[in-house]
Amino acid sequence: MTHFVEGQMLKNPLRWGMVGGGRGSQIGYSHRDAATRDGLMQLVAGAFDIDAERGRSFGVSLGVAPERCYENYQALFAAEAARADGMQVVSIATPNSSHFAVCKAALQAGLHVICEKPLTIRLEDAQELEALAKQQGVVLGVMYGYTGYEMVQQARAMVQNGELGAVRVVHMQFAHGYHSAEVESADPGTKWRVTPAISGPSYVIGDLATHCYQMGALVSGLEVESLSCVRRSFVASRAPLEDDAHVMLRYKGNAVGMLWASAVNIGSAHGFKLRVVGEKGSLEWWDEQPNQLKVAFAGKPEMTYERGHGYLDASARFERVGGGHPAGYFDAWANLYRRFALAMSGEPEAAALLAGQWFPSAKDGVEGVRFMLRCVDSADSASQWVDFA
């Protein structure tokens, strides 16, 4: 069992910087909270805003030296590379269309990278980044933050251990109702997500469904063979980008899957759920109740597995607080940042702390982009079934 132990886990915290994530950015705050929670990373530099002065002011308010708050990512990478104490890791929290250029420049500078999803908006670009990270010998992580919850690890372990038997059905959804009207006219954070030049070829598929696909693949261990997608723009001004999508999946072997992603599901606060059905049992996880995992076996009553208890798999036993105390979104992100830091540190002792743990890598980023684009291909071809490879 791996319990959280307060204290120094790395001899030297990683020197960390950010591109994007400026004042008012919820995602930027999430990255900063996660990176610094365990003292494994220290914020030393950044290009926080497209407005250089605004970014500098914000960086200084975070405790970053004024001269290390840069006007853009190019200046950030060049200046930090020239310093003996330059940053070692950078997190990228910018709109989708910029991910490839910023990631590529960071990897070429020899930096470890943690990037928001989708990794890129073109499959060839994502594959290039994966190859470049391998060539440079650095870690490229992708921030699928929900997989940091302990009970997701428990679900994965139960499938891997054969407790459910052969998987038959994977049902996924991420369907909220916050954008059922044209809220983007007064919300810049939504506006870029429904602007093709910035978000890429999709809205809810790239923003929500990729989380479902990635978690479904992680827990089930299955590979998609083909898919069929239908997408709609119920708020007409968002066309050609969808605010609702339904995907049917055929996995290699005999399993099937279903996925619903939506921003117009009125009455749903978040609605991110995963259900995996096997020949012997099933499990279900819901991000609004992330400390519980619903489990059922044929002929027996449904049970609820609770976070923080001794009957869980070792991979699910990294507890910041004991069982019964609710752990949440920020804890899940911090769990992933802990793994990123240990993988990036190069310290021999870190390998032991990382044993049995998993984090979303460049491969997950590539497959998420592939999923998004295959869904778009299918939807724009009258929902024809398309090969996933």
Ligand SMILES: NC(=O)c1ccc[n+]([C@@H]2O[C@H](COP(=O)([O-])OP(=O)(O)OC[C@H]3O[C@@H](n4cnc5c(N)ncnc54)[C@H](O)[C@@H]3O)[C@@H](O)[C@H]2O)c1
Given for the second form:
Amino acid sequence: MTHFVEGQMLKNPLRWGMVGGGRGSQIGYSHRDAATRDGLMQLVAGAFDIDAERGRSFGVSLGVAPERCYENYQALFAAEAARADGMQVVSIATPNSSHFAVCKAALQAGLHVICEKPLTIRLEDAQELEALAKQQGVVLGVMYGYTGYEMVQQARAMVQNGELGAVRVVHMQFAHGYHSAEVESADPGTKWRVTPAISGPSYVIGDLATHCYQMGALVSGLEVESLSCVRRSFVASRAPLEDDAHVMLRYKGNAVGMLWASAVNIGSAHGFKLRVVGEKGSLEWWDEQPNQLKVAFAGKPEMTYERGHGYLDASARFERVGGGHPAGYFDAWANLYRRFALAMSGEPEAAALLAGQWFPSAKDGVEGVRFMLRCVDSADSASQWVDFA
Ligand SMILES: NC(=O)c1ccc[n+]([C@@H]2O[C@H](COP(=O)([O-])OP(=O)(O)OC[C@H]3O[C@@H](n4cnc5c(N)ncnc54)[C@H](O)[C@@H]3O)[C@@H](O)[C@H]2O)c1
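Switching forms now, from the form predicted on its own to the form predicted together with this ligand, please provide the structure.
Expanding to the full complex; the earlier chain stays at the top.
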């Protein structure tokens, strides 16, 4: 039994737009592919680029009407609000420091929002956005895209069902090797990531570790009580921003965790892994082989659970294509975008289609920012243990 039925559409697909994600950006295509995959959202407008003319010509090349390719987000929100067929949802895929202002303006315009992570670079800003979304009665989703994989949902369900017993250890890693040397002078997409005014107070913690933290929390169901972090700028010119971070975590209760986020892990493509060890069993997931989940129970040989099989939990049976065909990154994103659309649509049938499915919300965005800032606080005070709350 799979949740996905092709052609199960909204009566009125959502009119969707973007801020950022312009030509050549790292993440713009992923949003466009995911949002439009199942026909639940249609791209109608945008302010795609910091360079207005480049953004306009790019929007037109995507099929957006020229008059709906705007010079900046302020013009986008104002002009679309004045149209009877104006945009209803906006995705924000700009560098980190602009998320707060763009997101706040979008929420004030009454739009549903899907924002990139980290949601903001200050905790109080993230909390303000969460409260504003609630006040406006709109959905604010945060694009922790990896959580859309079916086998991540399977891992979550197995912990929730008690199959592993009480969780003892959570190991998380997102450690790639693309930036082991100073590449940023020739790469603007890396340059802003190591520039505090744009990236915020961290590089790999905000860029990578927040994904780990979010997935660890989702799957384990545990809440962090306190943490200790070491961060290093192995490429010295990146200081004070780190290109490597190690975090030790104490969870509420007795469980403990470790997290490694790095951009200098030579030989690793992505290296995003999660391992959860409980009192009866363990599981392990790796984003480069996302259709498999390694599971082991004490005294038994390790097993590999595969996407698309009847033995999986119902929450992990979301299949556009049967098991055996590798589903991947774009599918995970499309799963989340589908849930965002169903949550935003307001059509009565949408609520039923969404039932039992999880998506990353404003609350997850706030906790991701809290995690980033607590890690920085610890690292910059000689790795002292700091309370998470
Ligand atoms: N969820 C994920 O897995 C994931 C992956 C990569 C990046 N990201 C996040 O996405 C965001 C963008 O990252 P990226 O790597 O695509 O950056 P990028 O530098 O490759 O692209 C940024 C785009 O935003 C545009 N832009 C910048 N300021 C703008 C503004 N004020 N108005 C309109 N457009 C503007 C730029 O012109 C460019 O097109 C970051 O917050 C990053 O953390 C998330």
